[in-house]
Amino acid sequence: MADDKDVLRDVWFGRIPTCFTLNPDEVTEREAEPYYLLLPRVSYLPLVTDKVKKHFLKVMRTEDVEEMWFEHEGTPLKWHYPIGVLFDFHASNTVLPWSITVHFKNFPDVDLLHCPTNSMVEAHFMSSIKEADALKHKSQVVNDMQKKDHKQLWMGLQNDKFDQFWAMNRKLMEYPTEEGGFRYIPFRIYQTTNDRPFIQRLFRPVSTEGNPHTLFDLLKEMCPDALTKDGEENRFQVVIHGIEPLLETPLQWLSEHLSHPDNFLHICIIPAPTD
């Protein structure tokens, strides 16, 4: 893997200033003040919102409290998506701090999975890591790891420990030099304006001629409408970790450096701002 630790650190320590407010329909014993938090982009909402819950429970009656869930401008936020993906997809062109509404009633079963404990997050996270390694190495790397190694990945994420996580995760980013990259690139594309809002398919980092595939090549095959045609204004932004990478960036480099801890490259295609 290319030794570009500054990029890895910048990705890991990305934060989103967020303002949590209690849904006005909740029954409270006194007014609930907003709660402000810097959310880590690479984590998941259930792992970093204990303080939010404690803050609002102070003004709630116990009998009025059910499972906590979040929404932004009427859209329930899926806890199994990384926080950075939720922000980029739903709110990247809004004014900071990100405004999230907190609910303790009327859980939207149709839109969200229940998450009673953090062990659910761990199971989802490890499932994604194993899926990514199946794509990259036919599961050879993750299967060679011991249970304590899997735990190290999870604890590194849960406790926001960059060095602890990457000491193990770097093994998942290695590949034989002669192959020029992983077997397939683990990626997920999210779109707002398409009948296919979620795309995940097989795509190799190197062409049959041996040339490195780029972000442009991936988009051209998976969602060509996202690309700007000659003489046309930009209709969409292609966002990874809050930035718009150059379309000529090699996919292999992106996969090694801009993947989330779950080892997937999460790509959001959103409408370009019109201002």
Second form
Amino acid sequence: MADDKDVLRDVWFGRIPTCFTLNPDEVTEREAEPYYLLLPRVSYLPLVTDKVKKHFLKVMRTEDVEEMWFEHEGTPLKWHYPIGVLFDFHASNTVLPWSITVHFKNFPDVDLLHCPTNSMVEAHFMSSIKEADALKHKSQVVNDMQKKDHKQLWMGLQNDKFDQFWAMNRKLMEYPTEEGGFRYIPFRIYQTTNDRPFIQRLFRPVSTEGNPHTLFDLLKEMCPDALTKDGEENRFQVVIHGIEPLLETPLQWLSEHLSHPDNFLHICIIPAPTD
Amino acid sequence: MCSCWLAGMSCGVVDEEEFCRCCQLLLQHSDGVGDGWSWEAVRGSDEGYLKKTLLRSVPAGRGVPQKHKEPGSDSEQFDYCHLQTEEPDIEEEDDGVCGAPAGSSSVLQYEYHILYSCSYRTPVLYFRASTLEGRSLTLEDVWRSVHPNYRLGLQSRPLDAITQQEHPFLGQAFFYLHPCRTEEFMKPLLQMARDQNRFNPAHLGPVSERRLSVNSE
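Show the form predicted together with its partner chain, please, because up to now only the form predicted alone has appeared in this conversation.
Up next: the whole complex, starting with the chain shown before.
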């Protein structure tokens, strides 16, 4: 049985092979070759695509270059979602490498947030961490940290330093033993069949009777349609970091081990492949 | 202003039921004075939020959003001081009406949404603005139109106070006032509400008194 700490490493070092292609409508001075990259599941597109930008800027005139944005099969990709979530949600059951189209004009500013700098990504990331701690610990742990501790979390993510990140993040994963878990579990459920971008509500890791809640309990409460009824075929897959955890897994354990660096458990409900 | 909401603001925490109750009260008052707040229900759940859309005319050449690529044009010189010294027209009822003389102003559409944040147990304000042609305002454009009274309080950490965020129900890009700053931001507003019997989230627009006469209980 794998050590729980190994799970933390496997999650952190997960990668997605990606092929970036320039949007054919961009004005170029010569043809652009596609660019291949292994993307970290736990990071964010603006943090890891400097090389992609440099590569395509080589064939473009500066006057034709506006804010870069990415799209997969016509859907603009939200840079503020972790890369692994974008992949699991949009391209889980497609052939690898993941195909992403790069754009330098017509930024879809109704659907996408602007991201001019890495500070923007940092602000967003820290905001998620703070929100997660508001749910887990009424913000007590994150507020007790110093500014340099917050910085360490961010630098750990930005520079892909697992030990640096977890030296600080472990504090956010602690809880009083007598409580049996966090106050509420920070999670977001993404469903392809839903208009709203995600479901996020209050949910405790332990029931009033003192029993640990499982992934099944969470889904039953938040999106019962995703669960397979007896006698029916599996219509949906419940995916976290590219795998389907057993529905009996305790939610508290999932929150401690399968959360993203932003301290949220991101859960994708996608249609099961029909083959 | 709903007293329960005011009470919530001063101690910082409101639960979702209280929020919904306050919204219903606000809506009743709003309906009574034709103030344009509505309740948007989220399909398939009992969640929802308050919404108000309004059109504002802005003096020509001022506050008109520019594309990111064109800095230094005339419109960048948003003369806020000029607007500030204008006498606020208390009788002005420009809900949905562009009252300015033809050719002398541009019209911006503002949308305000008040949602409940279960993470922070408090109402949060989301808003966006665009020209009638559909061009979205940038954060800079928005900052320029924030009343100096409020701007000062927020300027210490502007990136923390108003940022772009994804609307949790619509999935679209909105500006968002961070809940940690809500109280700080709301204080002058609440004082004004107590003094004048009004609730005005449109402090984020150009200076003109809005008649959102929701009575204090």
